[in-house]
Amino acid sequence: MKLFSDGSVNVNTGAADIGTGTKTVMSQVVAEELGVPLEKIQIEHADTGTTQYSGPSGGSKTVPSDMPAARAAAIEVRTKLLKGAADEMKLPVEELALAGGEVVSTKDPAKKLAVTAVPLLQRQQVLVGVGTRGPNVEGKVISMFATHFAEVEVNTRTGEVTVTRLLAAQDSARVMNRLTFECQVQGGLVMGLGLGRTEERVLDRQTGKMCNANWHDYKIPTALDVPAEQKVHSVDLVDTECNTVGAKGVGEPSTIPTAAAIANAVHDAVGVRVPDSPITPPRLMALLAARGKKG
């Protein structure tokens, strides 16, 4: 991480943003530590030739794994900057804080110095910090948790299942960005809806090739399939031990429980268990018929 003499910041990281808001959240972490507005933070990322190493962006680990490293780098830059400001302001470094692009005395807010006016930064033109993420806390489970609820309507004559309501209650600890969090969980619900209702790979047993490898026969949910009432509830439990930003993952827990919740709702409605996904009309009608024969 580099803080330049004009007050702008460059963050160099190998983390890739695959649409989950990694760059946004990383900018927020840096802004939180350095008091720099988001528009002055540049994220240089995902170039194996020029950026620092980072693990893959997947497995619900990008924010909890990479943000602590960004925070550590920002803290190193902040420490250097405050020490330089303390010499100029003739104040103990412990009494200084960063806010709004200024170094401010916590005891006397009237005593302040613009970040760009700190002599150390003016002389060096750049302050550099390097951060890494340490291992997980031993003896602690830092996984995220989620519970999904589904309401369905089942046509027992045709086997059609309509999902009328979905609710995801998600424990991802500290929510770093409310908009990206809710959008990612909403998307996860839709993917889980596809697994539970329509998406099925049909393979040719002889060749092993997928027979329905097209958007016509492999049926992903459309806007017409998504329930009108689909809500996200953030549990927002505070976890100060999982990592230095207090955040856990989002992605996988927002998808995994949905199909099971739909299957449980179908069982509650018509009394049969559907052990395979998706719950298609032929599959459900066969189970309903078999139940009738047993009766």
Second form
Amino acid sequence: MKLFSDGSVNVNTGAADIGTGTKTVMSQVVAEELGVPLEKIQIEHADTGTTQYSGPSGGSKTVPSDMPAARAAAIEVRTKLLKGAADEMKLPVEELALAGGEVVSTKDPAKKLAVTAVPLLQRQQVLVGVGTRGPNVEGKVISMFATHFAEVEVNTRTGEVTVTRLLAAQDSARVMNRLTFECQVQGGLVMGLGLGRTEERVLDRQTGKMCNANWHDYKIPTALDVPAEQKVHSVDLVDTECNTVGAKGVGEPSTIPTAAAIANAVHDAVGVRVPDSPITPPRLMALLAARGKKG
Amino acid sequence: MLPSFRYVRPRSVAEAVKVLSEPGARVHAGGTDLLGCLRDEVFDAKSVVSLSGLSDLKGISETKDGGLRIGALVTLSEIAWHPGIAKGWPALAQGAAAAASPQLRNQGTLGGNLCQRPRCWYFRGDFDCARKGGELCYAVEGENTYHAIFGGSGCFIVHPSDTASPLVALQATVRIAGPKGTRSLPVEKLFVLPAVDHTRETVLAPGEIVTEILLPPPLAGGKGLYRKVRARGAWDFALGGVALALSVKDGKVAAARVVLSGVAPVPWRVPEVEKLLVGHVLDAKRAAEAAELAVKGAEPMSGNDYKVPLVRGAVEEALLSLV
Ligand SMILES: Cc1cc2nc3c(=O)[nH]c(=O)nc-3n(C[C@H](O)[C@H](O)[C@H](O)COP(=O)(O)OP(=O)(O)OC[C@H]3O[C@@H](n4cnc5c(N)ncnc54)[C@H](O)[C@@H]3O)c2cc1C
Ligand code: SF4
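The form predicted alone done, now the form predicted together with its partner chain:
After this comes the whole thing, all chains and molecules, with the earlier chain placed first.
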């Protein structure tokens, strides 16, 4: 991480942002630590040629793994900066805080110095900090939790299933950003709905070739398949031990329970257990008809 | 990959017919189906003949007898949104609205919808199946969830069109122009069963094109609808469906046409069901009997016996909604 003499920050990180809000959340962490406005932070990321190492985007671990590293880097920069400011202001470093682009004395707010005026920074033009993420606290298991609720309507004449409502409740510990959290869980619900209702790979049993390797026969849900009412609730539990940002991750739990919730709702509606996904009219109709025969 | 072809845009039907009589010529109306087939190398083209310059093939107009003339180039969206069609021939409006997706309906034409190639994934995929001139129908021993339960032999496609069954139910006529002049056929006679020829879906000879579709005037006391069952809310072909055109007089069914979709290589008319309905009050009991009769004689394949109860259910529901 680099703090430049104009007060702007560059973060160089391997973490990717595959639409998940990594850059947004990382900027928030850096802004909190360095007291600089969000628009002064540039994230340079996910380029194997020029950026630092990070693991892949998976395991719902970008926030819990990469944000503590960003925080550690910011703390290193901050420590150097405050030390430089303390020398200039002739105050003990413990007395100083960063806010709004200024170094301020916590005892006497009148005593302050703009970050860009710290001589150390002016001299060097840049302060560099490097942060890494260490291992988890020993003996502690860190898990996210999620539960989904589905409401469905089943046409027992045709096997058509309409998902009318979905609700997700999720424990990700600290929610770093309400908007990116909600969007991630909404997206997870739709992805889970695809597994539960429409998406399926079909292989020809004679040749092993895929029959539906195109976007028409492989059916992702359309806007008409997603329920109009789809709500996301954060449980907002506090976990100060999981890592230095207190967030456990979001992505995967938001898509794991959906299909099962839909299958349970179908069972609740018509009393039939559908053991395979997705629950399509062909599959459900066959089961409903078989039950009809048995009486 | 798209093959290289000559692109022709004739200015008259006569000119179109002439260039289309040459070997390897393909009709291009909206192109939504043709381009997919060419890109996926389902078949080849030496020349692609666009109909877009033929103003005679456009527009919807009333005929003298109170019926309707729909040009072959009229889009599915135009049909779906046309207030006169929704009122007088609701099965057709609903069929057009149920097809594909909004973008495809804006571009796809009625003529193209009737003449589109089948959607069997072996036909569309990398399989040299019987319909493409090969020896095997891969669907017989393979993945046949979406295939026919009626009318298959040697090939078991279902006809993909959502407008064909409504047009058959509405007793529409198709007008055809070709090298030997023009001719008219009931839409019902446009399609070919595999037992007759499993390599083509229509009776159109080389050089022939559909120019317009004619609808007879609505029946007095007429009621109708198209019910389509599909696996997702839009952009999906029928798993099964039914087009109904009934007329009711003094509380009894005076005339009935019942045509299934998504179950056979052609729009599948069920005359026995029509007979069962005519002359009687349409009530829940008759609807259930009619639905049962509609699937009588079905011959499901290894993976599509669900279609029998599904179609029965759709027919019963459709009839009950007209009670
Ligand atoms: C992803 C997808 C989903 C779809 N889902 C549905 C669906 O659910 N229900 C449904 O009914 N349809 C569906 N369709 C088909 C779609 O409606 C058709 O592609 C469209 O109606 C064809 O119209 P077009 O004008 O684009 O035809 P084109 O692609 O131009 O032509 C289609 C075929 O018909 C021939 N042809 C066209 N016009 C004439 C004519 N006047 N005379 C003789 N031959 C002609 C062409 O040579 C070509 O072989 C779907 C298509 C796609 C691509
Ligand atoms: S059903 Fe027809 S198109 Fe499909 S594999 Fe068999 S022969 Fe080919």
